[in-house]
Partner chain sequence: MRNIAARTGSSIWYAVSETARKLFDYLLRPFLPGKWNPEYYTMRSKNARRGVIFILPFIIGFIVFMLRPLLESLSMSFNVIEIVPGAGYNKTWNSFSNYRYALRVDSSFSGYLLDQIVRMLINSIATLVLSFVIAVILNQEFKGRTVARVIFFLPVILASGVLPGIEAQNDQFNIMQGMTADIASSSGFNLSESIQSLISVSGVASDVFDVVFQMIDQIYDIVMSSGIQIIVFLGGLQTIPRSLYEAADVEGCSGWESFWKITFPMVSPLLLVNGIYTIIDFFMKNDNTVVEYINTVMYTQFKFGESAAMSWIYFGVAALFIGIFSLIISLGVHYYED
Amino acid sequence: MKTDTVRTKRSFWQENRRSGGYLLKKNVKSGSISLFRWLLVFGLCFMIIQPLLMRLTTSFMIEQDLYDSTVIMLPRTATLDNYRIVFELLNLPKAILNSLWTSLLMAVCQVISTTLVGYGFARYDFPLKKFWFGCVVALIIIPPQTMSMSLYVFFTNFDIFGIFKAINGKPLNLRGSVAPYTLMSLTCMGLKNGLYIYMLRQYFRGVPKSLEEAAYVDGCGTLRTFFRIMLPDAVPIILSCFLFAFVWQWTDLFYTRNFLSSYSLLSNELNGIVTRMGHYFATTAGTAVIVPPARRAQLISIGVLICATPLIILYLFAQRTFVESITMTGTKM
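Just the chain, alone, in the form predicted on its own, possible?
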C-alpha cells in the first residue's frame, strides 16, 4: 500500500511537470475554494447555533450563576427549577395544545384555499387576471398592520348583506373567537397567503399541459384532473406551504393578539410573561418583588426555547421534502 502511495505521488508530479504546473495550480485552487466554502458554512452554522447553545446552557443556571463573571458557558450549579417556573408562567400544557390545534386548523385552511387559487392563476384565463395577481403581490408586500383598524371594525360589526342585523337586531361581534381568522384563511387573506399563492402558481405553471390534455382526452373533468393528476405531483410544494403556514402561525403575535387574545396560546403567553413574573414571584415571596433583568432574560430565553423546540423537531422530520419542494419551485420559475 505504501508503494502504491509513492507511485501515485510520483505520477502526480510527473503529470504536473508535463502540464507546466497547471495540475498543481488546479488542485490548489480547488482546495482553496473547498476550504473557503467550509469556513463559510462553519461560520454561518456557528452564528445560528451559538445563540441557541448559550440560551440552553443559561437555562440550567441558578440565579447566582447569572451574576458570576467566572461562569461563561457551563453552569456551576445546574438546576431544572427554571423550567418548572416557566411551565407555570406559560400555563404550558394548555398553551401548547391550543397552539397546536389552532396552527393546524389555520395551516390546513390556508393550504386548501391557496392551492385552488394558485392553480387557477397558473392554468386559467379570466377577466382582470393580471390585476388580481397584482393584488396577490401587494398582499405579500403590504404589512398586515396597515389593515388592523379595518379588520377590527369589520369583524366587530360582522354582517352579510344585513342578514344578521335583520335577525338579531345587530351585527355579530366575532372578535375573540377562531371564526375571523378561519374566514380570512379560507378567503386567502390569512398570514402570508400571498406568498403561498405565488409559490403554488409558479409550480403549477411548470407542469406540462400535456398531462391535463391527456386526462381530458381520457374523459376526466376539470376537478377530477386537478385532484387525480395535479395534486399528487404537487405534494412536496403543498407540504412546504403547510410547513410555512404552521410555523408562522405558531409564532404569530399580530393576528393572535387581534382575534385570539382570549385563547391561551404560546405567542400570547410569551408576550405577557414579564408581567406574570412579578405576580408569580410576589406570590411566592409574599411581598412585592422586582425581578432583575438577568433573571427576566433567562426565563424569557427558556420560553423561547420551549416555543422553538417543536418547530425544530418538525423541520428535522420534513427537511428532505421541504428542500426538494423549494428546489423544484425555483427551477420552475
Contents of the next structure:
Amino acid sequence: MKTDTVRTKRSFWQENRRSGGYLLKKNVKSGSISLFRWLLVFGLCFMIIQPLLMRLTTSFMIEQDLYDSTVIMLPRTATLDNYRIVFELLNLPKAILNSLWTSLLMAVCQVISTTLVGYGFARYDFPLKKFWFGCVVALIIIPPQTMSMSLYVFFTNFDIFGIFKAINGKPLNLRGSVAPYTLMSLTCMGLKNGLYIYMLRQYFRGVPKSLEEAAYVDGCGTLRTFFRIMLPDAVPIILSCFLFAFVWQWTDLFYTRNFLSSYSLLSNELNGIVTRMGHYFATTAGTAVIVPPARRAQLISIGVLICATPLIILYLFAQRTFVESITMTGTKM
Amino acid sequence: MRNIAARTGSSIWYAVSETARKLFDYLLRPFLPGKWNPEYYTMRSKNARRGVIFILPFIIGFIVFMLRPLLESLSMSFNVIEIVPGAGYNKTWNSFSNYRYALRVDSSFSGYLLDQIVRMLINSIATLVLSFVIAVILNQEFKGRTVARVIFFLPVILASGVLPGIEAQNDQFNIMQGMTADIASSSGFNLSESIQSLISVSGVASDVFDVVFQMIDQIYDIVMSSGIQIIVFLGGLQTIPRSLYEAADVEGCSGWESFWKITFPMVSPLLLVNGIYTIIDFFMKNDNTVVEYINTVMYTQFKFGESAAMSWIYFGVAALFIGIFSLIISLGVHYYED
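Now that we've seen the form predicted on its own, could you pull up the form predicted in complex with the partner chain?
Now the full complex is given, and it begins with the chain already shown.
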C-alpha cells in the first residue's frame, strides 16, 4: 500500500531516469509506430473513399463548376438537373427491377449448385476426384472470354440429343431469354463459381466428420444428414457466397452482355450511357454535338453511384458476413 | 522370344482395352448392381455414388458449357470461320495462320499484350506486398479498426464488373481536371514530383526508381484490386497461435525479428493463393485493354478465328505466368503442421 502511493507521486521523468531512459524510448517508439500506422491507414482509406465523395458532389454541380479550379468538392450552385437527365437517359426503375430479379435468381441457382458440389468434394471419396477437382481449378483459371463465341452459337441452336428438333422441326433458340444463363448457373458455370466451390469445399472440410457419423449411426440418410446436420451450420458461409454472387452479378458486364443482353439490366444500361448521351444531346440540340467532357463525367458518376449505392448499403449491413466467413475458410487454402 | 513379340504386337490393343476397362471402372461400375459390381453394397461404393451425385451438376456443366466450347474455340483458332445466317458457321482449316495474324499482322495486339504483361508483373507484386502490409496492420489492435476494415473491403464491391470499366471512359475528363489542377498548383510546390525529379537527376538506379514510381502512380488501382487478398491474408494471420509470439518474446525476440521469423513464414503459403488470384483477376478485368481488343475484333470486326487465336494466346500467357509464379513460391514456401 505504501509503495503504491510512493510510485504514483513520482513524475514521468523520475520514472524514466530510474529505468535508465528505457521508458522514454518505449513511449516514443510506440507513439511513432501508432502515428505512422494511423497516417497510412487514414491515407489509404481516404484514397478509397475520396472518389466516391467526389462523384457524389460533382453530381450536384452545374457544368461551369467543373471547369472552375476554385471550386473544390462543394458545388457553388447545387442542381438536380443531372439526375433528371440520367433518369431520362436510362430506364432506371425497369433496369433496377430487372437487375434485382436476375441477380437474385442467378445467385440462388449458383449458391445451390456450388454448395452441393463443394460438399461432394469435401466429404466423399469417388473415382476421378482429383481430376474433377483439377477441373474446378481450371474453371477458376480459364477466362470465360475464350468460350463466348462458341456458347453464342450453342444457345442459338439449342438442342438436347435432337429432342427439340424431333418435336418442333428445328432446334430451340434460347437467346434473349434467361434460360441459358440459368442453366449455366445451375451447373456451376456462372461468374466466379469455381471460387465459390473452392470456398465451400474448404469450409466443409473443416467440419468434424464425427457429426455426420453420429447422424448416420442414428439412422439419418445422406440427404437428411446434409440438410439437417450440415446445412444449418454452414449458413454463414453460404450466405457470404450468396452475397458475393449477388454483388458480382449485379455489376457484371461479361455474362450480362453475352447472355442477358435483351433485358435492360443496370450494368448493360450503364455501359451504354456514353453513346446514349450522344443521342440525347444531339436530339435536344437538334444537331450532332460532342458531349462536353465535364457533362459526361457528371452523368457517368451518377450512373456509377446509382449502380453502387444499393450494394454499398447491402455491404454495410452484411459486412460481418462478407469478411468473417472468408477469414473462416481462408485458413487452409 | 515369340511370346514377347506377341505381347508387343498386341500392346496397342492392350492399352486400348485397359483404358476402356479403367473408364468403365471409374465411371460406370459404382452405379451397377449385381454381377458387374460385387461391392455394390459396400460403404466405399455407396460413398462413391453419393459423391458423384453431389458433384453431378458440376460434371454436366463442365462438359457441356466448358470443355465443349473450349475445344470448339480451340478448333476455331485453327480455322477460317464464316458465319452462315441461321445455321451456325462454316470452318476451313488453315493451321497456324490465325496465330500468325494475331502476333505478326495485327498491329495492335502484340503491343497491348506486352504492355499488359509488364503492367501485370508490376501490379501483382505491388498488390501482394501492399495487401500483406495492410493485413498485418488490420490485425493489430488500434482505435477505429472496425471502420478501417469496412473501408478496406469496400473495393471488393467498387472494383467489380462494369464499375471500373466505365471509369475508363472518363479519361478525357480526368486529363482535363489534371490540367486545371496543374495550372492551379503551378505556382505552388509539388512534393512527390520534386522528390521524383531529385532522384532521377541523381541518377542512382534510376530504372528501379522508375518502376517504384510507376507503382506509386498506380496506387489507386492497386488498392482497389487488393480487397480479397487482404481478407485472405487476414484469415491466415488470425490462425497463427499466440503462443509462438509469446515464446519468441520470452526468448528476447524483437517485434521486427518475430515478424520475419514467425508472421511471414506462417502466412507464406497464402502467397500462392493470393498471387494466383491476383494474376487471374488482373488478366480478366473488364477494363483490360487486351480483353477489350479481343471483344472488338470479335464483335465489331467479326474476325472469329483470329479473335479465338488471340484469346488462346492470352490464356496461354496467363497460364504460363501462373505456372512460373507457383513454381517460385512452392520452392520457397514453408508449411507448418500443427
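Numbering follows the first chain given and starts at 1. If you superpose the two forms and keep the largest set of C-alpha atoms that fall within 1.5 Å, you have the rigid core. What you see is a predicted model; the values in this text were computed from it and never measured.
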inquiry  = Superposing on the rigid core, I want to see if residue 36 changes position between the two forms - specifically a Cα shift of 2 Å or more.
reply    = yes
ask   = Using the core for the fit, does the CA position of residue 314 change by 2 Å or more between the two forms?
value = no
